[in-house]
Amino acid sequence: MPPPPPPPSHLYIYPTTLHIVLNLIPITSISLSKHQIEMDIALNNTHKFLSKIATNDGHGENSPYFDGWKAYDTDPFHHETNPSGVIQMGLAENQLCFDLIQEWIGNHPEASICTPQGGFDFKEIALFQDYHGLPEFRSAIANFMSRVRGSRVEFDPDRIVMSGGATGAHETLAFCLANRGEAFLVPTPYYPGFDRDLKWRTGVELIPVVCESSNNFKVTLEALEDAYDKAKESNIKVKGLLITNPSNPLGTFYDKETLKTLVGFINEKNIHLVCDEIYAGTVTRENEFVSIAEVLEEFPTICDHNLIHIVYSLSKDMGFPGFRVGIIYSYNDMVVNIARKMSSFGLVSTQTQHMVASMLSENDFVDNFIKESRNRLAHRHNMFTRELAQVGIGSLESNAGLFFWMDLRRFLKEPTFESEMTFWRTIISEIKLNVSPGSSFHCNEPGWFRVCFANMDDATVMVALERIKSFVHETRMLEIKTMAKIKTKKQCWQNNLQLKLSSRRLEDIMSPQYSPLNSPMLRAQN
């Protein structure tokens, strides 16, 4: 018998498979409005006229990493207007030193071409379009990169290639170094955005180098060789190794010996080494951080320098993500030349170059900013991890980055990624915190979460900590009640068992078989 006709205002889809869009998906017992279906059909028709790159999911927005951002956007926390909203702890922004920036801007109005004091340079700056960038901008960036690294190494302004943020820098390097289908090795866990930055438009692949918590997620030569061999077995050509130093999401950094091992590995394989050092200025103890540039300077014959490339930006160390100042610093002349040509697709505006050059050329300001930023980051990091440790929540030991790697493995019902995602949804919907699950960073162990701490004020930090503490307290109370119930049930079972055994013994005693009349002694007397 055919199904009854649908209501006039809706199309009811019966349990079957309906082909609505290009991705054929089974739809079971759901109701869609005519308008929604018309939109889907229109989208399907539109896709037919667009490229595969434009319509695929290579941007990675279906990742829990970005889903957490969407949850925040739909219900953002605000102290007054939405005190029960979601607190954004999934965004690695450095907002702790904007008072220093604003003070400098107030004292240097001539740095902006949009002020009366700086307007005399307006025409010259507005007309400048050389993709090499303003000479003073490249010199200031080279100076800042050096001072962030304790002035232990110098950078050549002529090797500075600008790009639209570190995102653009990574993609440009991928285009320069690898062909579609070739790959980079990447130690895990790693920044989810790499799947977009390096893969989406270039067609380059990323091959995980598995690192484990048993040695604090340190990369080993054995893990590198294993990943390289597996790629070779799959007929995938490895063109390079990509590392983040300091690490996002771990908040740790490589020591000199490890860097030497990595350089030796890439030199032996004759592949490139791309070092993302965008968090170099966030290391709270500056003398401990070692840049790959320092390794090359101290050991000049350790490798072919043409294989080494650095990605940098002002998004993290200065807190300027909106300025889109990304930097490629390559020791390969050809890469510098080609990357500079490619930078035409993502230049930094000359207005931004002009202001940044003015600010970063002032060494007293730069040195004070770096020092104060490190102190404030260390204070915020220590406060967060100390407060969490008091309620039994641990984290990976770290002293860099704008985040820490929180260990919530004991809260999972099972040691699986499904259980991790279930718990993450609880954190989002009930605790109202957007922290990023480890699986979105390609971590091979469930239960780890990245927590960002520098993108909020002190009052919001206290609210976040209080929510976490309340959750842990409620969880403990629930565990205690559960254990009490189990203990009570066990005690009742034992009591019932004792009662049954006692009743059985009484029945045995009263049974004819055990009657005194049946006593052997009595029978003997008779």
Contents of the next structure:
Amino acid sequence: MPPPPPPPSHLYIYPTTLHIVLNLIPITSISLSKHQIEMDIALNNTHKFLSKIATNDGHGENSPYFDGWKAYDTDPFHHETNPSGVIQMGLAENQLCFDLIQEWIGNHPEASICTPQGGFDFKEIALFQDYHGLPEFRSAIANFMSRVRGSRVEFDPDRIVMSGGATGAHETLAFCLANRGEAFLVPTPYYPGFDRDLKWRTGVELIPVVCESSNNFKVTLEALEDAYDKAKESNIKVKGLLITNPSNPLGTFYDKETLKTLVGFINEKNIHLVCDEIYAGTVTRENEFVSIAEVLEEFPTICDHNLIHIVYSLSKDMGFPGFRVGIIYSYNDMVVNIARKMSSFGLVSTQTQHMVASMLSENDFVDNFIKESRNRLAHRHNMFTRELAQVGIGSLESNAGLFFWMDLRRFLKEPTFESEMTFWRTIISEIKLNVSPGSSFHCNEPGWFRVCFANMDDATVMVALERIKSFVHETRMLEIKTMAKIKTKKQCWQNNLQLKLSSRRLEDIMSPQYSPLNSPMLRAQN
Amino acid sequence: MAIEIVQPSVELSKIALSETHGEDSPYFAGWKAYDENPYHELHNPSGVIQMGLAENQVSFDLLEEYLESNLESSNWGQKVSGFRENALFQDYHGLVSFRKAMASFMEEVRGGKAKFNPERIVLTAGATAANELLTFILANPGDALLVPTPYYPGFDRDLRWRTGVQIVPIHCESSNNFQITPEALEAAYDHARSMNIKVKGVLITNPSNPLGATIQRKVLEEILDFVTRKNIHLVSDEIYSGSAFYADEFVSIAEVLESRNYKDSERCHIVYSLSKDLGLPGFRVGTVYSYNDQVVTTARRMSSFTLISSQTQFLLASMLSDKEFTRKYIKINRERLKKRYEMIINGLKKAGIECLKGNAGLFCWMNLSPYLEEPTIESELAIWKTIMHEVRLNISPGSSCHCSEPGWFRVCFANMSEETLEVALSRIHEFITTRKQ
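Right, the form predicted alone is done, so what does the form predicted together with its partner chain look like?
Zooming out: every chain and molecule, the one shown earlier first.
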């Protein structure tokens, strides 16, 4: 008998709000169905029978981040069989370069242990369970990591530790660097998975470093100090700072000066710096990306190197999330040693190590792949942002990642997270796109959405764009009608904020470039 | 390899600094001795023979033969889109075909005497991860699991290190062949309670590592009654189920549950892996099979930290669902292991060494207590060091398995050729002969 599905969450409320609400409302004031009561009893019994970790919400799946996925799962878009289905734009996958990989696979049967050419390796590979990993695997990863950074820096294969994807890497580092109840600072907005990866089984806390749209969400020293002080006031010991560079969900990367500032900060506070560089290969303006490794190389005395750790994976740059190739690269010998022992809980299959070792040690292939991937991502990114700008939808300027950070603030009825959720539900149910609401990334300002663009083919891109544009067009037509109605009623709306907002939209609508008659889609069709 | 510990300027976590990773145990010290001087028939005939690693190398030819004749199903090469789909697949439910194949294989191993529902199979990267994951789900830090001694040294790390859970031993004695008794269960439980430790479950390994013997049905029933009475969990690590020499001598907890109509089954969970039965430790294929819906859901979520490579799932899905192949493999594998076992038992007997009567696994439980200077752990470790450095065999001392009686050793026999086993046996023979004089 399969496990029962999780109860449907009818309340699309930002997770912490939900928790607060549930704690404040006395049970008797809510009329519970018999089913609900039975479920509560069952849950109560479970609470005693299983651990706290097993019965809390630390798995993070009640976040709206995953609700959108569920909407997609129940009604997935397909060109032929389900053309009105939901298009998945909430999953940061890189599907643009599989043709290159498949070609390589076809030409290198020896990389597989199941072919006549590679089969003689089968036994040796199948038996190898040393947590150091195959030496050729580690060398290949070090080589790849270096080339992704334009060969500006080298990586030592002996510092490479395997993990169960970057998911496993983050959890392992949290286990190594912090005790239960201690904390990591994390700039907002951040990847929702961190709430599970860093906190769930480790008992470690995450403290947000609030970043604001007013300065393009850059991390400031003030924000860092502020977060650190808040932790101190709450008697929480901060053990490290976690940054994702390039950023998920922003798609931006840190400039050298900011990195140096961060390193200065952690060095002064004597806390760790974990740099998740999982999107390093998705930077479209290659020469401008600076890895923490480069900072250490250029300024070797800038900090105690024992504080610096990098998380990497092949899930984004290569598009191999299924192969679970996670990497911890630490400049701290002890951390390398301990993390390696912990890697027993999440080693990379030697079959995969073997294949990856072959593929990533071939420099011609690697260099070409990195170059092509960047170009295709840039092209896709530009297509989206350009088309959306034409209908007045802006996004944060970015040059990396498999997504962009879309600005839909002006579409919200009110600048609240509730409005954001309402609007998000509309996007899913009416526009049929699964995008991720900023609140699920702990963004401090409502109205931002992460939109993934690299996990679909060109035709689907066109459909997605078409849907967005149609929606914008319809919204404007509706507003024009509404405005017309209001005017004829001749009421005094001078102090009404709503009118002011609507007036602004009206101006936008009425200016020539946005006139429906001048719609780029119309032009394209002609 | 000695690690130069430079005092870190910022402290690492307590977990990182603790020794619960267990690598200072003699269990691992022996591996190091082997690594430094490994035996090789031609290049290093006087090197250390590895008998401390429970690997199954006796049936690889069968796997290789299968792959040769089933290229299409194990390679993406034939299907252009196959690679892409596989590389992208990261759903923690796992490939449906693979889960079905695992369920099917687990049934075959039990001769069809138990049924497994693919929906209850949760995939993890190895049994190491499965055991840790279950512990996180069943117990809070400070709580305890009861584990019969002697037990696999890796449990000290897997069950305790990052979870903060404790192991309280259920003492088993040679006088009744180390079988688990109701008295021993109660004693362990009471001991935990007397230390104010909350007991959350019992974890058994069946067939047992290091004993190399299956647990009798009667004992399984008693254990099940015990955990039901105490309202705690039962984890049955059945990683060696396919390595029982006689199919009908292995009884799975699944069979016992089935015979009870699954009453009280929500407290039962099975751990399995392909590392021993199929000899594929490198591929990291483990599974948690739980009769408890909540545990399945939670375990699945936790498996995000330790998923099996989709590439490996794909390869094995076709192999394990090929009933003709699995039936043949299981049968031949059992026969070969039995033959090896008999070879080592007879060889040791000739040298005057007795072993526990075993019927499963990749090792035998050797009794050297008559040869100890004194019936103490120190004497055991002394003779162990001698065997390692002079006889040049890496075997595992019973104390590293928390055996309550000194003098027992686990000796692996399936990770080498027959010729190497002969060499090992002759060395032991010589050693004992010399010692007697």
